[in-house]
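What follows is one chain in structure tokens, specifically the form predicted on its own.
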Amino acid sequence: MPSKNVKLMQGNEACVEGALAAGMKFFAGYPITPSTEIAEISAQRLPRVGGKFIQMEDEIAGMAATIGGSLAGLKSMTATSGPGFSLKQENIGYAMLTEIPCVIVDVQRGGPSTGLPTAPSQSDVMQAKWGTHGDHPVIALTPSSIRETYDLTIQAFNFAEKYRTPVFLMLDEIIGHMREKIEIPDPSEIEIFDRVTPDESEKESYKAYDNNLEVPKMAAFGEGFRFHVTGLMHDEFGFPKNDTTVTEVLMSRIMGKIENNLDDIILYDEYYTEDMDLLILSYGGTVRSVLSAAREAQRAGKKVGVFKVKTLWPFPEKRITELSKTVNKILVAEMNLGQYFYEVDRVAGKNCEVSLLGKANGEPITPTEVRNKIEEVL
């Protein structure tokens, strides 16, 4: 039996190692606290595996270069935090419409504006969903441990490649800068998905945006396949079309490739949900305090369950609706003043009472605060 590969690892480091395991060969970005270690470690590690790192002049250019790396056939990633996430949004919208697979890591910090650069927050949740203009598909994942950061980074690349779309990995400063002992899985145990590419026989007939396929095949620039890439609505070859029928077909397909695969994309964990009076829903670094408080409540005889969100978007509406019919109250714990809470209330509020434990002062939600809230609502 091979020896276990156990390491003490920071969250941002685990993100890079997961990206490399998934096949990342290109990183472009701009340093910003608390994500900077992702760029620094990528700069060290990528040349050793035949990859490329480039620091661009700003976040806008970092996103543009990430798109270019993916168009050239490389699995590509960028990383940022709140203000930089805002700057990337126009190019993120471009990548959504042009169906460019890439991973955008947002290590969230206190905001708005420059805010609290070194303090934790979960205040970019709605920005991940609605940050760029227009209707667009969204996949956003969020880890709550260092090992989960490693695993969900790989999953983010797999989703990006499988569905040919940008994918957000929403860390928070707690997870990004925390260090934990983790076991790195053997490469043989890791499932890797690569984009589907056309073969040589398809050069003359290749359609980069073939509407007969839920996810069209993706050729790389420079390989002899002719296609156009534009942020305008476009036909199957990528050429601009100011046509309502063409637009409807295109938009239906790019939205449908996510909406038709929710069972594959939506990830979550449940604890103590078989018999409960209160369900606490949380994600990211806040889950750790929630689980600690829930375990203590269970020992005290209180029926408290936990729903840990791993896929923020698409929203796990089906399961939350089901759970809301089995419980008296739902408590949403998040490091903001109410973002995911409103989505939960939208789908569960007609079945049970939904309340918020929110915090946005740069401090994490503590187990004591969760315990006190449990006493208040039960």
The other form holds:
Amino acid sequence: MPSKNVKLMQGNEACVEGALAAGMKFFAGYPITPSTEIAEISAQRLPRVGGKFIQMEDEIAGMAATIGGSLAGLKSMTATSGPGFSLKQENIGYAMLTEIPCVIVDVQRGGPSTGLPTAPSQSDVMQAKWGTHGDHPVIALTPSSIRETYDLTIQAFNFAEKYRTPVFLMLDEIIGHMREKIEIPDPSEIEIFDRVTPDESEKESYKAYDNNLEVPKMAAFGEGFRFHVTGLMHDEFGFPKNDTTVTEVLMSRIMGKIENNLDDIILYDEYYTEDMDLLILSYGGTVRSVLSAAREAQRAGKKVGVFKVKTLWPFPEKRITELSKTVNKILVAEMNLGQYFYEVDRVAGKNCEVSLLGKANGEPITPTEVRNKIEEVL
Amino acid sequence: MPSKNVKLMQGNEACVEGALAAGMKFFAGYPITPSTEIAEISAQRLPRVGGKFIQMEDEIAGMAATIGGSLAGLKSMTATSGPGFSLKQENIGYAMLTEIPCVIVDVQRGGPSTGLPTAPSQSDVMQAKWGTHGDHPVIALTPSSIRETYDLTIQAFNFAEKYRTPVFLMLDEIIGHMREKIEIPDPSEIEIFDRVTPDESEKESYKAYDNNLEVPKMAAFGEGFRFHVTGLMHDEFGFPKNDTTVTEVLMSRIMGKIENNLDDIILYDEYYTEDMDLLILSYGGTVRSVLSAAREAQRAGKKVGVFKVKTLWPFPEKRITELSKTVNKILVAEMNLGQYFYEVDRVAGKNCEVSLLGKANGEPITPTEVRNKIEEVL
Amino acid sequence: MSDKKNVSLKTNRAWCKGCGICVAFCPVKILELKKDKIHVTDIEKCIKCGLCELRCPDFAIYLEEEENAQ
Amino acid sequence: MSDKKNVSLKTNRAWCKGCGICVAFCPVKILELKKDKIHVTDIEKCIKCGLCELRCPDFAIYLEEEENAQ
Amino acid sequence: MANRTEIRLTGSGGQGLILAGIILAEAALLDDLNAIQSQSYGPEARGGASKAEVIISDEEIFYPKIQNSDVLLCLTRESYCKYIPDLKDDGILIIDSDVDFDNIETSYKIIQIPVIETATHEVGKSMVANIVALGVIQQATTVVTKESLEQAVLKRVPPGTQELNRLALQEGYKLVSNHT
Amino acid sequence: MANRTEIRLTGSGGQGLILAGIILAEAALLDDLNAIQSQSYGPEARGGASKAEVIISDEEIFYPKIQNSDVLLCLTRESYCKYIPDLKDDGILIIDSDVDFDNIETSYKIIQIPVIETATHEVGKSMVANIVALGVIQQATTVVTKESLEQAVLKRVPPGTQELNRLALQEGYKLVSNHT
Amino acid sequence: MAVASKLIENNFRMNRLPHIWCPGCGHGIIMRGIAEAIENLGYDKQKVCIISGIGCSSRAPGYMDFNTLHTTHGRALAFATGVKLANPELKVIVISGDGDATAIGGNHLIHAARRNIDITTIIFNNNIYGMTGGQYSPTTPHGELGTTAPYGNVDNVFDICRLAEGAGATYVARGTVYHAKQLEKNIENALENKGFSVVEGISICPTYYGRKNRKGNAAEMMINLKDTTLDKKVAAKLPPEKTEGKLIIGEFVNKIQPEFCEEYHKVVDKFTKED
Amino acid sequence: MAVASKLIENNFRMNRLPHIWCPGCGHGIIMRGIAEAIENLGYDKQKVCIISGIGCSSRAPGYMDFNTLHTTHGRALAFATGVKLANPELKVIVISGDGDATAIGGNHLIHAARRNIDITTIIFNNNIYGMTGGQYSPTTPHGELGTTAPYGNVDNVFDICRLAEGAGATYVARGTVYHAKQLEKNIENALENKGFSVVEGISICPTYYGRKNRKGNAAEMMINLKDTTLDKKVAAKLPPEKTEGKLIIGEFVNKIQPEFCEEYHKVVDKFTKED
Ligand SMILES: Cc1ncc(C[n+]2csc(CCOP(=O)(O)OP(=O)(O)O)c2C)c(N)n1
Ligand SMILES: Cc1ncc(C[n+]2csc(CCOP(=O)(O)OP(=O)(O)O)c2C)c(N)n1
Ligand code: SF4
Ligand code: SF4
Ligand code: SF4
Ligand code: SF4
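Show the form predicted together with another copy of the chain, please, because up to now only the form predicted on its own has appeared in this conversation.
And the full complex, kicking off with our chain again.
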């Protein structure tokens, strides 16, 4: 008999449960396949824990309200899929520049445009990095199992709060909709990070954008700090400034708070990477096919390693560079026509051959396809 | 005395004049600094040539109406800047998948978010490539002078019509707002491409998405072809199909029509590239500073070449690879914190050292900064 | 439908989804569902009112003009 | 502003942008622009109606309560 | 090699096949096995044809979709036509008596039984056809234990319908036992 | 080296300095020179402080912005303070008589003259201060010819105001001639 | 033997039928009404353009044998505005769901109304998001259930007709799939209005709205429409107690005002005539 | 010596003043009115939250000494909805321009109205896009000039008050910067309404709207406001000829209806009380 905490759970549900475990108290969104269950389950669960759910008029408003909820002090999340993710981009940029913690879930589906609304895909990976205008840092996590969805949702909240930044959780329809065994960890085992807030004594001197701190403290509206927030370039008090130095200092702190903490943020798993003839890099639903084929290859005595990316952005440049020096060939498997491949090629291509196993026809990459590719490449 | 066709003209104005020369008859948009003059001048000029201008309620609607105008048979354009570009992304993806010719001008300004609305920037370069969800081909041109703005706007319309696809024209505030001498070419010298339309005899058999053609013929609504257009994956008649083969064939034709014509689409200029110690790659307003510094360096006997990108996307991979084999160092100069740099590094980094001169504080990169960098690198 | 004499009731069982709307609104109650598809019990009683056609969401029941009725 | 006796008219020339609105609406016509800034010609005539303050977009003219008027 | 069974439940929307898939997977968990349940949609999330997939294994399941099924349940002709090509040569086809199947040489095992009719007439509620089907699958495959299946069913069905569903399971078991 | 002159016209919004910049650049084109005109905005497109830049050269002008100006026109104290640091050591400062400047050791040339007052009183319209300023700049630098400048002015000003503007130019020329 | 009536054969893409809508979905009734209105008015089908967004209802254009455009969620009217202004000869019809037209598409609805651009919008209002599986929409009544309103909807509803009127539409009417003939007449009048027209067609979604809220099967939901609505003219003669809680159907606005494209063309004509 | 009145000192960030608005811009008058209304009502400034979009008017919050949020163009109400629902204790005020509120932000305006969420929206209506330099907006009168309407605007205008009413707002009023005291009173009433309130404050933009349309200087534009408006109560007593072409000011809606956050909290309370 398995333990009481073992459940069969859907990915989208695990995302909500993880969010609640992380302390989510606010969700604003707009339904869209295949992310809708995240809104639906949030609507059921939040009022029961004193939290708030609101279905907004569209995704733009969903993103805006999520930011508003966070500014009012609640841990906030929204969820969407490709078309909605595109619509949210302007306000995502706002959250980045104003440093508002929140979690944005994108359950990827077949695109471009309305495309194949119910089919799996991983084709928003580059949009997560470059979707909004201007330069900005990005944290994007992607899980490949139900338990990982639970864990990485908590991680997404933790990163959001720790670094005062929006964080993307990139699911794909495979993970979002499948049901799998999950053992829910005991709350005592879960590490939760809450935003650092200023204390009473700082009321008069509070700088919402204190450049002396890597991550400035964040007050909530209504607590007596009366600060200003703007999407224009701003000084340490949050007031607009049209000044090159102010811009430089602000932007370099914002970029730096991520770049200086890569070791904390970058998560990945490695399998069979000690001694390889081929390394397959993959993530999300696709890495399951890769692991299946790699297990089989290993059983057949083939040296196939797997690098499972959990933090898509920032890019795990250091580790991939290292690995690229130990192997002759890297294969990137992803459910798109080549996106993450470009970054892998940039970084690893200097040391080894990098090729792509891409697919974007609405069906997942199968273990058979990976197996055939392994045979072709080895 | 200069010729009668010599004028002092602003970049945004040259864009409209180029568009009119190319046959623009429809403009829908929403004002935003620093692109607003494009809307304003279009509003003045279009009715005088029997064309239509409409200011829509927002950028999303501006993009939608532009697509609508094109479907009704008119050459159509819209113009915006960063925040509006973000908002347009969903419908841009629609235009890509439905293959609707139109030109989207993005006059880049300081971001992210509202950022520095009146300051120059080139930080939407990656957004142009990856801003909408799903995999899709992209054509993006960027001019570095007023005459080039005129010419590339015409080119943008020609590519849009020839390849049945949305085309981006990426200006920056420097080019958009400066006034410079331009000699307007005689209309007889300008090559104009109109979309290929089906003829009467095809009325019964018309396939709006004929996969036997690289670029299917395009009828306008109201001409008797009664076809269907959808942003879902569709068959040759335009009807939705949830089928892997249909998706594959459609997507590979759509990607292919660009990839198979790279030589036609990829435009660039080279300066002093025969014999180089350093190659500087740059584009738009920034390349002017690079050219200024390079001219000076050449005069001082330094072997500094310049690669001026006019077609940002598709990426000029072939030529950059070739050049990267002839030089030890490539410097990418751009008004952002490193965007195009990544692709250059991916392609050229296998053959030579690639470094970045980036800046995103609201001021242009100056010739002095380029000069200092040249001295540092050489 | 103006000259009711020249029309007759047709069904298209392939399109019928068995929703039962026409059955509920037939004033002379000659419609029923058989194996989830429309079935006319007594065509003779049909008064050719067209209410079934008007409200069938699937265009699966309708009055057709007789070709050679003239 | 309830007890008009205890207030007096102040201007802040640094904030004044010289729009002339207060000048136009002063019922006793004691306001004018001097070098594009507000100027009170005859403070004695001020009836302390506060219309200038109410409509000055720049908060550059106002009635201030006398500190030691009590 | 691992002991892995891939089961596909097919029919039309409203027949409760997704719920059946979930219950089957939950029963497997109760048996301390691994299980993954997934479904696929038509072009949109709303109604239409329905397919639930369950994979049960004693080792970690990576790929969550069925490539070739070991067991195929078909409650409609449409779903039979669509999914029969993916049934393994040594698989089991469980098909409702109302559904015609093509009389061709096959190597898989065919169990044609009146699932829907049994639910309607023997149990008294067409709604429980999915539970009858679960009984059939259990009996035909023993991929999960009866105890776990019953426990899983009772956990998921609406309060007050326990008896009805227990009966449905029994009728399902019987159908296979009686099947020649 | 090329003959390149960088001219910065500064003051407040509404003084028509952008138009003056355009006219100056157009005059340069008429002289068969290259010219670039640009301006910079405050944090938004609307009103406020105003700055127009003109670069005139006999060779191709790449960088369109001024790094250090050869000529700086200041019609307000605010703009004087902001832009004086970028004036070249051998440059020319043209400053309105109403504007105080800091009495420090300088190597650049200072021409303080009543541009606005001349427009208001000699020409009769404060609006044409920008044209007076153009006359001043021409006379002080000869960067463009008088013929081209006049032609450029007349092309751009509203119909019916030609005489007024011609007069404004003349008064501008005179101001410099009379300046000691 | 033909498989469908002349109306269907003449106006639909027969090879695309039957449609994907669920058994008893009211959308087919409104779609048929639109076709009949077009046929009654004798429009040239080459000049009719039907545009939709995303949703169950928005699938309609794919079945209809005209110039048809299935766009992005909520944006149909913005696309339609481009089509209409670019070629005012086209008779432009927009088909939209309650979510598509009034949630994500609300802004385009009010602006098209403000402009009084000659487009006829038919909103298939089933009080729910059908396509995505039953979330509450801006027209789901207060207190009713949706998958995102598991404890009863706390939102208030839009009165679509009042909204359209407040925004400036020159023809506004409401009908239901039960009152299919009247609805068809409303659509005809809307099409004949030179300006922006909105027809709210109350539809039924037995699959989600009906099932979630225990409204019975399709036929019962139809009967419910009969019982809970009142014609505007009838209602006008009744005392308030008798009309309370009833949904009023009928024409609410029908007026003549300058149309956007015509106004724009006055400007164009000024210049082109000068030449 | 103080440089500003007590009202200004108490409610504004003195080090941010003077503001960036042009000479004679009416926005300062409305901003002052909001501060005075807040002060009159004695709200705790720690609990007041002022939220805006993008535009000249939307710069107001930066000057006001409360919890202030300057968001993206048109989206202020969506942000505000999040803030208010997350912390209903906050008194949430949205400041928006005519373009910000009714062009790009139109959808959020009508949905906030529909929800009747307790937010007070003050629209600074100067009939033009000021910040971007004078393009026509949804409230630029037909025939008038804007940089994008060089031959006279062909669009029709929104009646913002009718739109808000049609969408479900429970308090709706219109005032002008000339009628500054009445406007302030309207703002007070709006703040006191438990639900969604809209106050349209007619402002003046001498720089663009005034200059383009030869409306004279700021003072002349103010006088024009006096001459072209009529109080609702006065108008009610006049014959139609006398009210034609006049803009009616005053209160249009003031009613009590369930408020969104309260309704939501009934659901939350049901569960939290169970515990
Ligand atoms: C940008 C975007 N957001 C969300 C969706 C998901 N979506 C598709 S249809 C729909 C709502 C459909 O409801 P309605 O318009 O009322 O039409 P119905 O399906 O009920 O006929 C939603 C939310 C989408 N396709 N695109
Ligand atoms: C997404 C986006 N689109 C457009 C703009 C450009 N923009 C800034 S303010 C504005 C309009 C301002 O007009 P209004 O809201 O009426 O305020 P006003 O400036 O007149 O007070 C526009 C179009 C923007 N900042 N962001
Ligand atoms: S109304 Fe149509 S679909 Fe429904 S039962 Fe009758 S014929 Fe069949
Ligand atoms: S109203 Fe104010 S800004 Fe205008 S002139 Fe008077 S004091 Fe100066
Ligand atoms: S889900 Fe509802 S609206 Fe959609 S087709 Fe089914 S019944 Fe119709
Ligand atoms: S542009 Fe108009 S609205 Fe903006 S500050 Fe100036 S006067 Fe005010």
